[in-house]
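Consider the single chain below, provided in structure tokens and representing the form predicted on its own.
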Amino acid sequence: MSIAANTNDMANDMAESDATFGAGGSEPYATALRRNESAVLHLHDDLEGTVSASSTMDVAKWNADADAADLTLLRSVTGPVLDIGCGPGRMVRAARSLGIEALGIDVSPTAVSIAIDAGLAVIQGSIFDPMPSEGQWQTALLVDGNIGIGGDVSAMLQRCTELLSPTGEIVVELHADPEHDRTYRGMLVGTDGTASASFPWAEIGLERLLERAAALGLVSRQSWLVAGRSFVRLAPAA
């Protein structure tokens, strides 16, 4: 099957409802996640059909343990962890593995139900409906270019905040460009052609991120690179 064929069927599904994250169309992103092997799935522009390198995605990890650079993450961090956008629940699991209470949040049903099947605090929905002890959660985790959910920065920043302790930290995984900041809508496609819906996304690299977090009120505690992945830990203003 084509990506400009899966594009139609694409421009079908946005009629009747605004996907989420690899949801609608073919659904590559389910059907990796379902077969735990490889995959690689790449965020194309839906209008413009491009790529970047950045946007290639290899399912297994987020199927897979933390690796070395999300521990060094989560030894940073303090719980309770509220794991934005988790999948399958990488970050909870080593998260638990830590001693630190964490649950995650995902909208993707086969996520949560992978998630769920190997034990771990999961639940499915929205960041933007209500949550779990909203107001109690010391960290906010967005990892894995999950700043982006929903197409809005500023909105997932300003939700994250109404989410946090009086004492707590969004920690945010950012493009690595600093100067990076691009919204569009984005289309998953596997390499065998077939693609989810168009999503609303977002990526935004260091310098673009501070000055939203700044609009919010919001400052940079931390800001670091390791295994060529940019973090930044950001926290309310005193």
Ligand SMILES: C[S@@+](CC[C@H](N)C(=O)[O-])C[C@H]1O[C@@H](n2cnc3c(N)ncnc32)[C@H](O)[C@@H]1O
Given for the second form:
Amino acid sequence: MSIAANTNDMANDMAESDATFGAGGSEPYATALRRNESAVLHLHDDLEGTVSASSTMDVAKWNADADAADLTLLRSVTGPVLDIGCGPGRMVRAARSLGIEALGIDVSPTAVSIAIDAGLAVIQGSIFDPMPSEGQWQTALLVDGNIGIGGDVSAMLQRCTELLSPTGEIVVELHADPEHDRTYRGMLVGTDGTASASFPWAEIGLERLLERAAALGLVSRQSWLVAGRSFVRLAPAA
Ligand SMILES: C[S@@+](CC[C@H](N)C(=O)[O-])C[C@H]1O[C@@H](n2cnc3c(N)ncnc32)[C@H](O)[C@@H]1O
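Alongside the form predicted on its own that was just displayed, please also present the structure of the form predicted in complex with the ligand.
Let us now look at the entire complex, which starts with that chain.
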């Protein structure tokens, strides 16, 4: 299957209905990517807009090569792989080095331009807009918390099922706590204190994800822990 795509069409089709991860405001995500720095994700209370928790997101890691846990994951998947929210493309690069056909998609123009400059197969656009090769992807990859994109876990799983071939699988990196289930508005804050617009995000652990998956006719084929990270492989129930 060819994964060539028209990047201009994808960008033009992108929905602008809500801010996405780290975008807007002073664009701290783009800055952190360019400077290879970390950034802090602040979780906001939906009603009052107050900061209720925060966690450091290692943006620099996304510019680096895939680590041992990433490689373990990739060695177990079948191509063609669609890396959803691929950032600057470390998983696409690693997949290519393993001989696995892979395409990344990301809304961030900065992330996509870093990936393209590195010669990687990455397109700019939202995963919720029309994609090349819908219904033909063998693996939909959601790592680094990307199941949280859009702040609606079920909508993301549903979208992945539309993209997959009938024998395809969704591989999801989960929150370490299996019972964790939280949807919120986040705001990314850079090391210089500049903030993004607020954006919808979600975090979910294994047990709660499996409930949402079951409602969509998806079952777990495998779940595993490696280097403190939790993953699950989902597929349509036979
Ligand atoms: C937590 S970061 C993950 C970074 C990435 N996996 C890496 O290795 O660099 C989330 C990524 O999802 C992207 N994103 C957010 N909303 C998106 C959407 N609707 N469609 C595609 N990508 C999206 C962001 O631009 C960001 O690069």
